[in-house]
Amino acid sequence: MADRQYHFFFRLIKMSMKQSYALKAAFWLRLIFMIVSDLIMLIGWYVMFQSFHTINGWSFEDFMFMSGLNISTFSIWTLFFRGGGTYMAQWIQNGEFDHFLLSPPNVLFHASCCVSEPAGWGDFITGICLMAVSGLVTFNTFGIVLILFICAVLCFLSISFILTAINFYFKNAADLTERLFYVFFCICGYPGSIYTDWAKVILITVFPVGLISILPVEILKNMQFSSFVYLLCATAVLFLGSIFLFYRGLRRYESGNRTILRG
């Protein structure tokens, strides 16, 4: 049964992207554009670490692996997961989330597979060049920054997953899924030194965007083997109680009686 869903999905993932490269120019004009926005967004940075130098004590190659992790990740759920998030947010919130409650595999990682972001390539090449030529990824680092690849990806997923459960809990949140995904980009794009004291415990714990943005940086400079624990136990615990938060949601389901084909 394992094989066929693993098989299913796999299917489901090729056919998404076929999708997204089916206009072939439109495919490459915006992972070209994702790169230069990237791009401009690290330059800004560049300028000002170059009067700073360090800012509390996070130099411009820390910033580098930051956003290098935060773009590949977000490349990440792009590529293969963007229908969770706002996309099932509105599934949700019209009821248009009948078909996939009717198909036989796991209906959460069914509806975030169907639909992927072809832009998502150029913020994928973006980040793995920034990680590599940070300066902290190295032979001896390579297997530590597989892991923390691994759990910023897990990390994100379910923060996508708990800001869908929210639709099930509250009518017409849909646009507030939105915008607590864009407070959540906006805080992962500046250098996690910037939050001190409460505001870092907040973000590791209660909004734990810090998973992503500041402990691997952390973990990196310092080789902390008790904040690297803490990490995985935190991922894991926030991706198991992220489905199941989703599954708890799905009881309250509404159906809109549209039956509409996806994926």
The other form holds:
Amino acid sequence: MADRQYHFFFRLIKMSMKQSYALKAAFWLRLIFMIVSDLIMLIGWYVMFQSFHTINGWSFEDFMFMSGLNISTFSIWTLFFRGGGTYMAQWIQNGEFDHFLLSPPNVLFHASCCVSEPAGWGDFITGICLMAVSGLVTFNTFGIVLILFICAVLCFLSISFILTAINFYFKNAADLTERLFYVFFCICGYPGSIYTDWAKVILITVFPVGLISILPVEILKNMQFSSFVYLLCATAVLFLGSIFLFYRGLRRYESGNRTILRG
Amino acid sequence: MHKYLALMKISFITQKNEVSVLCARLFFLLLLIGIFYQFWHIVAQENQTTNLINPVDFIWYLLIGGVLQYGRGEGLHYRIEQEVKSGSIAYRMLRPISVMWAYFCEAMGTFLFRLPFFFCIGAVFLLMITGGKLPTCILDLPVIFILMLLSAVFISLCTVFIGLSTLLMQDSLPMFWFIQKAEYILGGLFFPLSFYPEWLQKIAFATPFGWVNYGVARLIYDYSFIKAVDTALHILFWIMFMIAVNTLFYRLLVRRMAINGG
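Since the one above is the form predicted on its own, can you give the form predicted together with its partner chain too?
Time for the whole complex; same chain goes first.
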């Protein structure tokens, strides 16, 4: 049974990526322009770090690693789980979610994996390159970085599931989901060191953006075992909690009775 | 002309009904200012010898740049893209108005509502977090506001351009990302261009973004009549340039529509 589920997801991901490649010129343009726009932003921060050298203890290398991790995490979401978050929120709001409920595969992953965004490849390439050149990834730290990356992806997915689940509890909340996503991206994009005191506490607990942007860099820089354990536990709680929240919310879903065709 | 003004008015009135969108945009604007205020505070503490702009001037600078960024209507370029892709733009062309200018008026109507609204609420927020401290050139605010309106004209034209770029690129998103990021960096939205190395400042001022964003926002702490006139003339030049580019794209669109029939 599990084998059939995995087989289905791989086929689904393959199909949604093929679909995104249908307009070839648009695919390549999105990919290239995404890399260019990522690099433009990086140049801006490079100039800033050239003027001030460090920002509350963070150097440009730390910032590069953080950006690389954020961008590559984001790219995994856009490439393989783009259905989660804003798309799913719209489907729930419009009563178009029945299609997934009636299909045999796992609802959450079926809905998440059925959309792919080609620009994600541009982000993925940029993110991996940034992490590689940051100097924080060495032979000795490679294992930790891999775990940090997996944790960051899981946190990102969890947040997208939670923001989607909001739509089960509140009517017409798709717009709110989209706005909260923007807040999330907005906070992620700046050096984690500018968030101090209570802001930092909130970001690694209540609004867990810090699990993707602040903690990974601090763990790698200072090799703090306690922070590493906290990250692992927080990721596990967040991920399981988000799935629980989603399925609890799903019970409240009201069908829209609309006829929709979807692959 | 009357028809275009009516379109602008409709777009202006629509804004009043989109309270949730307005609140969300305003929240992002204030969040952005809050983050950068914190950032500048830390930088100022660490670099006490550096000749920095004082934090009060800096957040007013951010407010002006932020209002220009968040005041624009969201999704217009995407709507143009969809209309171009689906061919439904052909139906719009049957109307006795230029589609290009209709889009522009729509974008401008949104801006005309949001610009004063965001600026006033943002200003109250800034006065609250700075304990009522005013920026250096507060008396020159009316001139700055006029220049912000000129910038709004350019940005609205730019939005139409992004939408029309679908004709060449099959997609408007790449152009949107590119222009957005260029605005952030070359427009000095996060940091004043005076902190950039000379080569990057030259590049920024060779593009419209250096004038439309930074050129206007810097006047809040470094105002002079000559600088204001210089900025206005440059923005006017780029407005003319953008009108020419959009007209070219629009003619191309009309020609393709005539050949392919939408």
